[in-house]
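In the form predicted alone, a lone chain appears below as structure tokens.
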Amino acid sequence: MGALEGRVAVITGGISGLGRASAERYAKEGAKVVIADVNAERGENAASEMSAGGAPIEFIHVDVTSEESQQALFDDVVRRYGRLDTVLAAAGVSSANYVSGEVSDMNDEDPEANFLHNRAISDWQRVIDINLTGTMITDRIAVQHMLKLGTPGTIVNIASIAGKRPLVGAADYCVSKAGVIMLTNVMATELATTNIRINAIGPGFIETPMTAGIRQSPDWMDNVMMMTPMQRFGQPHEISSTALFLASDESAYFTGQTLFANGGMFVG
């Protein structure tokens, strides 16, 4: 049987990226799977190519923004399963003007362009709204279920090393992260005696799409090697084996903890 065999999971932002990669490792451990993003074509078509693979994987639309549209998206889940048992949040961006599936080109970036004092408050609040509060609009409604339900639960956040290490030009994005790192801290504090664990996961620099400008760019690449003693990015899959091991019971004893798989990236 695998780690997560009969439980039914959540993962917001599950078409790329990491989220993809826990829903395939998720699937592979026996859950049933429902992920869940803002692009209906791109997530109709991820489901699809995930579920060739042999365990079948929904998609159901959502914007993380919206508590009405995470409502309807978790009442949708435990109308047709009648459980829900652990759940990703792994919805974000890296900043206010990035898009899934798309590369920028950081070699043409003005870096003073980005610092804050520079940036429009718009851009800020997307970040914020999607990273941060996007992420405790999941948590919210989750834990809501999951108490009506009387059942265990495990949540697991995607936050970032970010939210422990400022990176110029991305203020928007740390403090994003490192909300998310204290909401995590704060919300399974105040259910500790419920059997619902809340825990997060602080990746360094991974190779996912959100990635690729930076791998592309030599100065850029030249920044991140500096910050990461084990010379490398990291790898989807390295991520989805923590997420699985926040998702599981050999996690019993952990809630409130922020996991930092960063390639040994010092976070204090």
Ligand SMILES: NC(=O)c1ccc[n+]([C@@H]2O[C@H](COP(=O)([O-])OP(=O)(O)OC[C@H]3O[C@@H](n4cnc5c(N)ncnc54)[C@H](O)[C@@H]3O)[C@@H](O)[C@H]2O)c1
Given for the second form:
Amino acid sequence: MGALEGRVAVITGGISGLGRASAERYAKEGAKVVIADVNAERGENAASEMSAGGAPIEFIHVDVTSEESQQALFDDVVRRYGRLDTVLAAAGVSSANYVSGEVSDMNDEDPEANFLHNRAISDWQRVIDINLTGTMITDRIAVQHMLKLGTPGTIVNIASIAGKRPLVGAADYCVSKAGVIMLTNVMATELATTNIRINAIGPGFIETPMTAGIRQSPDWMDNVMMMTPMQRFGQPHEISSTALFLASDESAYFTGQTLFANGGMFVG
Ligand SMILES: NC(=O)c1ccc[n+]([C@@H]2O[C@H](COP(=O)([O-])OP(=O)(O)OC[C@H]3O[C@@H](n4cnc5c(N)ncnc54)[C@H](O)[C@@H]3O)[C@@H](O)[C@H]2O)c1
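In place of the form predicted alone, the structure of the form predicted together with this ligand is requested.
In what comes next, the whole complex appears, and the chain from above leads the way.
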């Protein structure tokens, strides 16, 4: 029996990086997995590639910044599968200009150009809209469905070490992730006496398309190694195993927690 046998899982940002690794892991553990993402073309390809490995994984298009789009996603899943057991909110961007898998958003030549006082407010708004408001909309719609279904549910939000440690040039990202940590704390407390548990993961630097720019930048690589006692990037499977723990009954006494899978940061 897999840890998620017979359960229905929705994973936003599920076609790439941490979301994708988690989708594959959840499916291996017996879940029926729906991956939801803004990139429709990549999404359809990802779903058929991932399904070739075993359990069918379905793709549904969603833009997490749109309440309407997320409502349609969750309504569709609940209508067709009759249940919603676990949700992983993994959709996110590292900066306003980041497009997953396409362009590097690093600006090594003039780092100060990325300081908050030099950035457009529209850049700030975009990152907050996707990372924080998008996660909030995912969580609240999932909770509404879970309460209506009356069955136990787990929600896992992907925060970041950036929610705790200031990263120069990434104020929007850091604040969005600090917000995700507090969103998790508040919602978990509000729901503590229900059957719904909400936790978060705070990854360090993990080898996904989002960190491709960092891995090509000698200055950033020095920073990452300085911050990471284990002296290496994490692998997506090292985050998906944490997601699986928080999604499953193995974490039954956890709610409102952020587990930092970060190669030894914040130790002291
Ligand atoms: N990779 C890391 O080192 C790292 C560290 C800490 C936190 N995180 C967080 O983990 C999550 C996943 O990142 P990743 O590294 O897998 O990056 P990724 O770029 O591989 O995946 C992010 C996914 O989110 C999707 N997405 C972006 N905007 C969206 C929108 N509006 N609606 C729906 N989907 C959207 C992208 O299309 C992409 O598939 C993000 O929230 C990121 O901030 C990543």
